[in-house]
Structures are given as C-alpha cells and as structure tokens.
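This document starts with one chain, in the form predicted on its own, laid out as structure tokens.
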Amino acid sequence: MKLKSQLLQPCFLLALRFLALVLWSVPGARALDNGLAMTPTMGWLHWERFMCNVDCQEEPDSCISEKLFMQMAELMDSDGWKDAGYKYLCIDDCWMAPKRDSKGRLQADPKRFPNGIQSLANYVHSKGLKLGIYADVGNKTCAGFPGSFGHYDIDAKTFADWGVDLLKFDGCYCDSVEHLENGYKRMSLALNRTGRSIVYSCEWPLYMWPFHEPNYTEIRQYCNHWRNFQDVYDSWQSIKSILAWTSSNQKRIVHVAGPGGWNDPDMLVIGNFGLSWDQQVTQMALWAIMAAPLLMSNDLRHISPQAKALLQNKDVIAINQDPLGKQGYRLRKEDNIEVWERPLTDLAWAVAMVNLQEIGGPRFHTISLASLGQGMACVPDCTITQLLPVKSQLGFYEWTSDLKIKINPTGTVLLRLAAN
C-alpha cells in the first residue's frame, strides 16, 4: 500500500501540473481585433530623456528633431536593438507645428523636421524598424500642440498616409469623461478603418481612475496597450511606486493583459542617471514579469555597456516576450522582501524576489519551492536558473526543497523554474 501511495504521488502532481496549464491557457477578456502587439512591444520612446526640449539653436543633440530620430534609427539598426526585439522607434509630444495646415491635417514642425514625417517613416523602414508617433484625444496634446479632438478621422488617414506603425494616444485637455472615453473609441476605429497595421497605445485608465474605476475588459477591447498610473521618472522612487500600484491593483489589471493587449507600466529607464545599478536590476526583472511593453527612454549614443547589455538580455527578453502572454503578479511581501512570479510555455515560471530594504547590506531569503506557481512550479522537481543580476545555474531541486537567495538592497534576483 506504502509503495502504491509511492508511485501514484507523482502521477498526481503531474496531472495536476496539466491541470495548472490547461487554467493558464484558457485567454482572457476579448481583444482588439488588429492582430498586434501579440508578445509585448518593444523600441525605444523619447519623453522621459528628451523631453519636451524644441531648443535645435541651443542643444542640437538634445531637441526634438528629425536628427534625433534619424541617428537612434541607426543606432538600433547597427547596434543589436532591433535583432534583440526592440523594433518601435517612437516619437512623443512636441513634434508637431503649433497649427493644423490648409486642410485640417496635423504637421510637423517645419524647422526640426524639414523632411517631414513620411520621409522619416521612410527612413526608419528602410532600417528594418517602425515608426510611432503621439496625438491626444483632447483639443491640445499635454504640451499645447493640437489635439486630435473633432479630428479623429483626418488624423488617423494622415497617420497611415505618412507610414507611421504605432500611435501613442494620450489624454490631455479633455473636458469630461464622456469625451474621453468616446475619444479613444473613436480613434481606435479610425485607425483600423485606414487598413494600416497601426499599434495603439491609450492613455485611458490613467485619466480615468480620478472619477471611477476604469472598465478594463472595454479598454482591451480597444487598445493593445495602455498606461494606469503616472508617468515614470529616473528615479527609485518613481520605480517602487509604480510596483507599488500595481501590486497593490493586481486583482484588477493583471487577469485582463494576454496577446493583443498589455497594460503599460510606462519607460525602462535604465542607462540614464537615477537609478543604481541595482535598482536598474530591478526594473528590467519587474518589467518581464509584468509583461509589460519595453520602451526604453534613454540616449543610446551615449550609454554603458552594463545597461546595453542588461537591456538586450535574451534571458530575460524571453520571458517579458514570453508567449503564453500571462502577466506576473506579487505573490508575497514580508520584512521588505517581495516575491513575485509569472507563469511561462512549457510549463515553466518566472520568480523574481526583491529586496526594498534601503538600508545595510545584502540580505538571505529562502523560500518553499512547494509555495511557488500555486504550488506547481517544481512538481515533482525542475531545474533553477539564475538570470539576474547574474546568469548562474542553480541545479536541480525538488518540489519539497526551499531555496536561498541573496539579494542586495533595492536589487533583485531573477530566477526561471523549468520542469524536468
């Protein structure tokens, strides 16, 4: 009987690992029916390191320019971005004339972008890439340039006409909630009306969560991705309260992200100036297990090889792209230390452990394998490899075995369970 109960244990465990992915794979709410963004996007998005900055007299290298764009093009093209995934090269507010022309279009400003933004599409093809660009759904973009209110329809047939891959469409200037949300709606039909395969990222629910909670299953039917919380900045604490919010709504948002549609954490900002190389760790780790869109914001003319490589790791990229399309979430947090897991193909998952202690040294955690992947990561056992910060591997361990990790303050440690 002893030997019976022995021999039907694993049996169990495995059909409850078939179990786990048959539940994994059932989809979520219904998408917007544009067969993109089925894995995360990937490029590379100007605002949190250039800003708004329209000064081409004064900093050349710095403004919102046809030059800029041009020169991160090539840079993606000959610097192993576009074959690591990042393949979006997109432009955000500030490209555009202060007025709309004769005929009612949206134009670029004449004097930064002389060629026009066709020309630069254009070019950006030519590199293997795709271009995006930015418009609001209110009377004025957030830094005063026209708003795509009332224009919808012109706007979106400009956007196909000139080449443009993805449109970033925030929600600034808008005089109520109605007008919001009909605006999004309404682009979103415009877009796909043009015949063009155009990404659309939204800004609803971030403009949406000061009056109600915004409806997420009629958001993803709209949008492939979009923002819920403000925008990041290149600092930790930009970071951890971004981790903090979504955690902290996970029950809300993270059953409704799949192939399609994503909700959008906003930039990685690694290789800039704010974060510690730790804490560059850390966001590169949580964005894979958020599956969130990877738009980097940084200069990548003038950027370490550290973040360079940390960015194109194919390890992790794997996982943020990984293609059962299921967002991670928080599964604990105890004595500052956060564990958080996504569940992957094969029957694999992804563990990140994160230490928000800011001050001593490293710390040990160690955890029960039997806790992870609703108990099924490692049934009966798998094999632990470490991604970050280091790539090392662990071994292999049983499912009643615990594991332990140390992890540097503000870092985090990212592991990958594969079944055996």
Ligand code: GLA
Contents of the next structure:
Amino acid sequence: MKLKSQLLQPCFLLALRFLALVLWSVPGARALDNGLAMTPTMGWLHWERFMCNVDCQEEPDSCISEKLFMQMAELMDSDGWKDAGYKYLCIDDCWMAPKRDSKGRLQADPKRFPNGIQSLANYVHSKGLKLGIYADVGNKTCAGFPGSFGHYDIDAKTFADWGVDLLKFDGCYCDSVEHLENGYKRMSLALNRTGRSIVYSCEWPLYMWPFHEPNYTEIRQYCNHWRNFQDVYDSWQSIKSILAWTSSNQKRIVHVAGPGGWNDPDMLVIGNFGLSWDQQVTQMALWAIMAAPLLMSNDLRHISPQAKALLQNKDVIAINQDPLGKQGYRLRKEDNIEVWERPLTDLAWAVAMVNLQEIGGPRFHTISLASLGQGMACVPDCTITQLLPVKSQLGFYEWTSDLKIKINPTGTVLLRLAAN
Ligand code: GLA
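One more: the block was the form predicted on its own; return the form predicted together with alpha-D-galactopyranose (GLA).
Below: every chain and molecule of the assembly, starting with the one above.
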C-alpha cells in the first residue's frame, strides 16, 4: 500500500514521464544517409490494382501506359491526395520495352509510353508530385523484363537523367545470395553517386529470408524502406497474414525502423474490391501504427467517398507520419482481440484494438490504461480521442482508469492518448 501511494506521487510520475521522453528519443540504427524518407513515403503504386496489363488495345483505360499515370497525377493533384501527403506516383513492373537500347540503357515500351519516362516525369513534377520507377536487382524483373544485373551504374544514371525520384528495386531472378546482397548495395551506392535525391525502396529482406535471417542493421544503411513479407492482395486473408508476420517478427524488425528507413508491409488496398469497410479501417489503422509507407494501389478515377475519406484522414496520417518515427508493435492478444500501440511525439500514444473474431457481432473489450505504454501512456492522466472508425472525443482519463471499447468483427478502433 505504501509503495502504491508513493508511486502515485506527482513528482515520481513526472520523473517517469521524463525518463520516457529520454528513452524514446534515443536514435535507432544508422539510416541510409540520403536525407530522404524522414517520415514514411506516401504515394500511389500501380501493382496491386493494375498488375502487368500491357494490352492497351483491349483495355486502354487500365493498361500500364503513360496515360494511366498522367490521369492519376492529375487526380492526385486535384482531389486532395497531394495535400493529404500522397506525393510519390510510382510505376511498378511492366513499363519497359523488352530490350535495352543500343547504348545499353533501359527504355520504356514505345507504344505504351510514346513520350518516354522523362516527359512523364516532367508532367508529374508540373503537378507538384514526384515520380517513382521500378527495376530489378537480378537478370530479369519478376514479370520478365530486362533486369539491372551488370547495369547498376547505367540504370541509376538513366533514372537520374529522366528525373526519377524513387526506385522500387525488386529481387527476382538472382542466382545467389551474394549477388542479391551485393546488388542491393551497389544500386544504393550508384543512386547516391548520381547526386539526385532518389528514395530507394528495397525488397532485399523478402528475398533473403529463404536463405538466412536478414541483417536489418545493414539493410537500413542502404535502403529507405524494405519489404519483408509476401505481396499484398486485395483480401482480408492477405491483410491478416501481413499483420501476423509483423507481430511474430516484431522483436527483429520494429527497433530498426526510424527516420530514413522503414519496414514496408506493402501497398494499401483500400478503395478496391476485397476488403469490407471494417477491414479497410483495420488496414489504415495498422499501417499507421506500423509506421508503414502509405502507397495506395487503387483506381483514383473510381473510388468511393468513404474509402477516400479514410485514406485522406488527417489524424490517422499524422500518426503514420509522426516525427518521432518509432514503429508500433503488438502489445498483447487475448481472446482474439489484439492491442497494438505506438509511441508518438509529445509523449502521446496511438493504440489500436483489432477484433479478429470472425463470428458474432461487435465485441466489448476493456483495457486498463496502466497497461499501455509500459505503464506511462496516461500518466498521471490523459485525454483520449477515438480516431477510427469514426472520430469522437472520449475525454479525460486518469492513469488508474479502465476503458471499455466496442469493436466490430475484423474491424479496429484506433485511439490517440494525449498527455495532459
Ligand atoms: C514482385 C513484387 C511486387 C511487384 C511484382 C512485379 O512480386 O514483390 O510488389 O513489384 O514483383 O512483377
């Protein structure tokens, strides 16, 4: 009893908070020193929604062509995406011609990109956006287009000359682990030598895992973000598997993330066909908790107002982009409810509660605030705002309080706890 009352002394509690501030401010491992991705990259990437559709005769509106990217650029500018933070418009696989040019440079497919990538980059820049492109560390891209093996310098230079701002570097068709590792490092150095600011998005750990555990400290020194796990699909099964992989590997990966380098759980598929509303809320909330790059893969020409509002939700984006840059983690799982938390600047915390039970209706879950943030999330008291599924002020709470929350099946309630 005596200890308890001593613990609750304001001075002691304030000292705890100060300690928290110091602890959370300790910088993580050294990041790739290109000054980019100080917060997770935000933008649009064509793969999940448009894949490798090269048939512009039959499907002129959804084939991979300069027209598609120009339309997306226009909408990113005019429909509030850019203002919400989505700045990188990224091309994935299947933009290339089947062969390099006579000087050994990659070239865009002349039918689908008649004006070339440089002209597309100019257009994208004129809209105040940035352009991302895709290549592969091995002999071929995953869809069979020319790979960059043996061409790292010339490809980096070509991208820089065109005015490219981000490179997604895939890992298919690599014949050895050494080739994979050296290739990712050499491309990082080659991009740096161009002198142009190019965000470097890797899939190095994903392709490394079958051989041995990746050295994340090293990967962070070469890449701005890195894919760890399989490609996202437009399904709840896929979102669940990404969350399960992330929580079961969190001891390995969470501490590595920070300004300049992020774990990449793959694209946001919100606004497509496969996720219910609650599942879309779960993806948005958890991608914010995970400090994930927010790269949407959807059709901005056809998107529901509800999905658009979710993707453009300023409060949730602010959690994703929090300047402290600490990735969140799963705190516990009990009775099919997961509680995730993420430390934020100013000693605030984001807390997500996911209901993974796929039978029955909404369920209540009660958490004691003292169990959050290593006991420090609400010390001595805090103001709690629910951000998702809808915004509502829950009000003032003391450290010793409990909070009862109702969560829909496969849905998430996202909270922000602000220190008073
Ligand atoms: C791999 C990547 C995907 C996508 C495709 C393109 O599967 O992981 O994100 O880039 O290749 O072929």
